[in-house]
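Here you get one chain, nothing else, as structure tokens; it is the form predicted on its own.
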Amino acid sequence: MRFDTVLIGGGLSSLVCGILLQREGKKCLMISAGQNALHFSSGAFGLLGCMPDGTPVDAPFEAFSALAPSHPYRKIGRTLCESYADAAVPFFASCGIPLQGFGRRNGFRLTASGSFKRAWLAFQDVPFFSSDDALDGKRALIVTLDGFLDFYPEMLSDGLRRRGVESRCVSVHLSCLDALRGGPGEMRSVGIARILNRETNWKQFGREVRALLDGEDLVIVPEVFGLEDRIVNEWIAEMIPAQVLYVGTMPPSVSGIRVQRLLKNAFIQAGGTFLMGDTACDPEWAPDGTVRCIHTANLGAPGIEADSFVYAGGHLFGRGIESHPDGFSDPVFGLDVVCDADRASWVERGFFQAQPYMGYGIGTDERFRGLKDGRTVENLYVAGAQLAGCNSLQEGSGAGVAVMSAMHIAADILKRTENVGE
């Protein structure tokens, strides 16, 4: 089998490369070993929430100067970054993914536990603010549904009591549940959206919210609406007379699989070859150092032939690094991964504090092509959080990064094969 690019991962960052190279005519292949991160998804991007001493951060294009050249914000260029944020909006729409945002600067998402975190982009559904104090002042109705763990209301209602927003907690009995809380499974977010998706569920939901309304001006629900079409989360905002936030609870994320599946499909639509529950494997190299092709878990040999491969396999988390005890190392091609040499610094003593080694990567050069032993492998391209240089968690910025470099490598790859046809 030959492609023009073999996309190995299967979350934010390959989706969006795969895409963008797909609508362009290129041939590719998307190897995916199962779930990804998309699925943990909070519903927000962040681009960069806060430096890495911990400085929050209002205007991230203005503060990427001051990050380390390493950073990936720093190779593309702010400039670059700038256009691919401007194009992000749109590129989202035509994937049936509409996006909220405040332009060059951070927004606010609601978080479950009643604080406000700053992020770059947000779902359309996801309680989204110009401000943290948007809802000071204001009376909720925090509901939750019998039986549902992964939400909690009263640890919701201290924090937003902390801002000055009066709430009560009720809970919400639907005998449409019954099942999952009595059977083998659990009363867990996708569970429950699956059948809170039928029209009769979801407005027995509506009408019961809107008896127990008491003048409060905000209904706050948990995010299990909407799995399949997000229309449904508007029609029951259209039942209640208040305004209807829908909060996030303990993974899995409704929001986040609804997006996977969107994008996955426009990948597909646009012509692309999923190839889902496989590993990427044994690499064969040609003589002057690219990579010729790569094999997987579950075709074997022949291996699978591509002018370009984008290596989007996640960071420790989706295995695209691995730690030993003497180290960290790529499964797959044997990169180079930046990191501290001695053991006792890969780690701080504070829970809390931003552990060094979620800042571990893979090196790569200006144009995100791999290192391996110090040298350019000139068709093999890093993106998302493989990618060295930058602690996504501590700063918020793991989706920026994930869609920024997926943007670059992909203009990269088409600017590279136009050069070679002309």
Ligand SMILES: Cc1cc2nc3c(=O)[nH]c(=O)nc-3n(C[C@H](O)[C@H](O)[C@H](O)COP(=O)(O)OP(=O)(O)OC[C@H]3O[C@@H](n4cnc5c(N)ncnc54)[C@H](O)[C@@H]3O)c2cc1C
Contents of the next structure:
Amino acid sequence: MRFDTVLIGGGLSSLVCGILLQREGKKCLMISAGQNALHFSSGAFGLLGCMPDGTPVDAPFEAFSALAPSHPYRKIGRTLCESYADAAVPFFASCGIPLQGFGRRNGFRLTASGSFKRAWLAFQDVPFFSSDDALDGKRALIVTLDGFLDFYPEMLSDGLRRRGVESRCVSVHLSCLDALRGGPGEMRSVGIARILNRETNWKQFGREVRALLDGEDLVIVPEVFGLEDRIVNEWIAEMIPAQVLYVGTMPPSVSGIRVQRLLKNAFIQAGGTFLMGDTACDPEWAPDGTVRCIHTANLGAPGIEADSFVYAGGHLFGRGIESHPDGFSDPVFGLDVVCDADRASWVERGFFQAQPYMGYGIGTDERFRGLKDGRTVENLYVAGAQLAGCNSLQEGSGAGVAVMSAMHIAADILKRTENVGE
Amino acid sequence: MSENSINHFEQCIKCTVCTAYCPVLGVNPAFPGPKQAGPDGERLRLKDKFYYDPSLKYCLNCKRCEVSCPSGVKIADIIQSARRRFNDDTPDLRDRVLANTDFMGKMARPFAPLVNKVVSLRPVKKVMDVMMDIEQERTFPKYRSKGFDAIFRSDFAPYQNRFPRHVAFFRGCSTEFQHPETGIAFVRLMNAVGIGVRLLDEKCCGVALMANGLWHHAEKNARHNVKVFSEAVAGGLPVVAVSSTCAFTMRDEYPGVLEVDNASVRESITLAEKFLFEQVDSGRVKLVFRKDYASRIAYHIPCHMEKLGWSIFTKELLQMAPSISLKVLDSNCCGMAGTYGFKKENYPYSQAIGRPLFEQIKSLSPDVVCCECETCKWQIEASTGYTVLNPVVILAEALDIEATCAANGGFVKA
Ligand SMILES: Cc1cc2nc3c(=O)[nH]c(=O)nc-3n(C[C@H](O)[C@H](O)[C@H](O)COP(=O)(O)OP(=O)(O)OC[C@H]3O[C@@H](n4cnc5c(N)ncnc54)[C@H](O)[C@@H]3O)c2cc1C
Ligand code: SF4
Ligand code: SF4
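Moving on from the form predicted on its own, please list the structure of the form predicted together with the named molecule.
Zooming out: every chain and molecule, the one shown earlier first.
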């Protein structure tokens, strides 16, 4: 079996790269071992929320020059990063995912604890503001659902009080959720969202909230709507005479799952082939050190050949890199993992401190081609959370690195095939 | 006990991803869901069997949870294996009737016209509904008086020796009893590309037995089949099935749930589409398609096909036909899950699960729907009115048989 490009991983980075290539007429195969980090998304994409030393960042692109030269943004370069950023919003819109943003500056997302966190772009139904004082002086009604434990109104209320936002917490009892509440299963965001997706049910919710409203300017509700289509969130907002804000809950993330589905559909619509629940393994190497073909757990004997391979297997969570007592490794290609040799420096004591191991990843050249024993593998690219050179959890740069590296790699692959054609 | 059923649950990192993909959880709140019924529940059950919850029977065994799990937990295997180990209820008459697809098929055959007529009569359906809890809204797949085996012996067997190489055909209960046309299409396809077909002394793969709690019987069938396959494989024959559920069960459920070792034959158990694609891909076989065959096909990937990960082969094969336009339907469960949807207590859930799929098919209004699983076929046909065909049947129809024979040294009796 032969493809132009085989992408390993089914997360944000792989999907962006795959859609761009497939839309340019490249025949792409995507192999995804399981679901990905989008399922835990806060609803916003981070580009650079703070510097590695913890200093907050308002103008991320201007801050790039202060990052280490090995950082993925530095490899791409500021100018190209800016043009990818400009392309990102129309790109996601073309996949059915409108995003909010404030140009070259970070915005502020309201979190479930009532604080504001810097981010680059946010899904349409996420409370996202140009400054962290957008809600100051307002009065809020915080609404939760009886029996739902993955959303903490009091914590949110305390957080808001610190910003001068007074609030009142209420809980509504929806009869449509009785069966779920009384059942043996867990009451999770997605389960609730599936029930509240039905018109009679979200209307019941809208009516109850309207009745509880007592002059508040804001209504804050957990994000348990809009699993299929975020239009539901807008309809509810129309029913309630106040500004309605949907705040993320404990995972799974309803909006993240929706976005993942829309991206996957866009890839398939463009003609891509998606293998869900399959694991790439056992690459075969050509004599010149490039990847000749890859196998998967399900497809068996015949190898899958391609001109180029994109490896976007995620970080430790996605199992794109693995840890052992004596180090870190790439389980598929055995590429070089950049990490501290000394075990004692892998972790910082404090739980909330930046963890060094979160910054470990696969080493690449300037074009994001993987390094194996220090030598560039000419046709194997590495994208997203798997890349060395950044601690995305600490910097708030996860989606930014995933999207920028994916766009950069797609451009490189397209350029390369153009050159061959000449 | 195997590693699968005992310690595997510890790989679960409690990320809750699986709960977002379970089709039952969306419609039946009495089901605890994959995470609780699977890894979480297993931890408790190992302490005390008291924690076994009978609502585990609502699990369709569709494997969608496993396909989505980022940590590779065999969630549904854990659930099925718990049912096997802890459920003491003896299956009732209804479950036995639904489970014994091969026995019932053989019993029904001599009376096929009568049986078909009788089970389709309103009063009889009503009685089955009341007495046996078999949902009266269901239409039963029709039994045929002449099974595939008999057709093969009279029409095809005599000339299979003239081919230089062969495959062993696992026909499965539905080909044998209800849809011999699928088997016939398979033989014509193979013969056209110059490959002979041998039948196996097979027993039902056991999927319906497992679903209905007849574990012992399922295990016996599994052992029998593995033995028969070993003989075929020793003779150099791959074992080729036409139903994705049969293939999946014999490859993965034998070791994963029934704890029957199939390691020596597992890699040789394949599906017609995978086998044929590999033949074409390696250049051993050439397919020539008819110029006058045009069809708009909607392809539904059955859950077990999704789990096998082999839909890519069907897709690639169908797209080789120049005048087939193929639309792959969104990944959804049809709700039937073998005998699940036949049971009165499951019927409304079964229909609710399948609704998004039915609606998508209706909105596309294709010429025909295609899928590799017969129970999906029954469910989709009954719920949408569209004809559903196995890809093998579509391929046999789309192929220019004469030209294909000429290209491969094949031969098909007119
Ligand atoms: C819990 C959590 C929450 C986060 N929240 C945010 C957020 O709110 N905002 C933000 O900007 N960033 C967030 N991030 C950072 C996140 O990592 C990036 O935003 C981005 O989603 C990473 O995408 P990716 O495609 O690189 O990797 P992933 O999304 O991790 O995807 C990797 C994929 O590769 C697959 N895979 C791995 N190995 C193989 C193989 N051998 N064969 C086949 N498939 C394989 C995995 O199964 C997985 O599907 C979060 C990360 C985590 C872990
Ligand atoms: S998806 Fe896998 S790891 Fe996550 S909760 Fe379910 S079983 Fe556990
Ligand atoms: S196998 Fe299907 S029905 Fe059973 S728990 Fe998993 S997803 Fe749900």
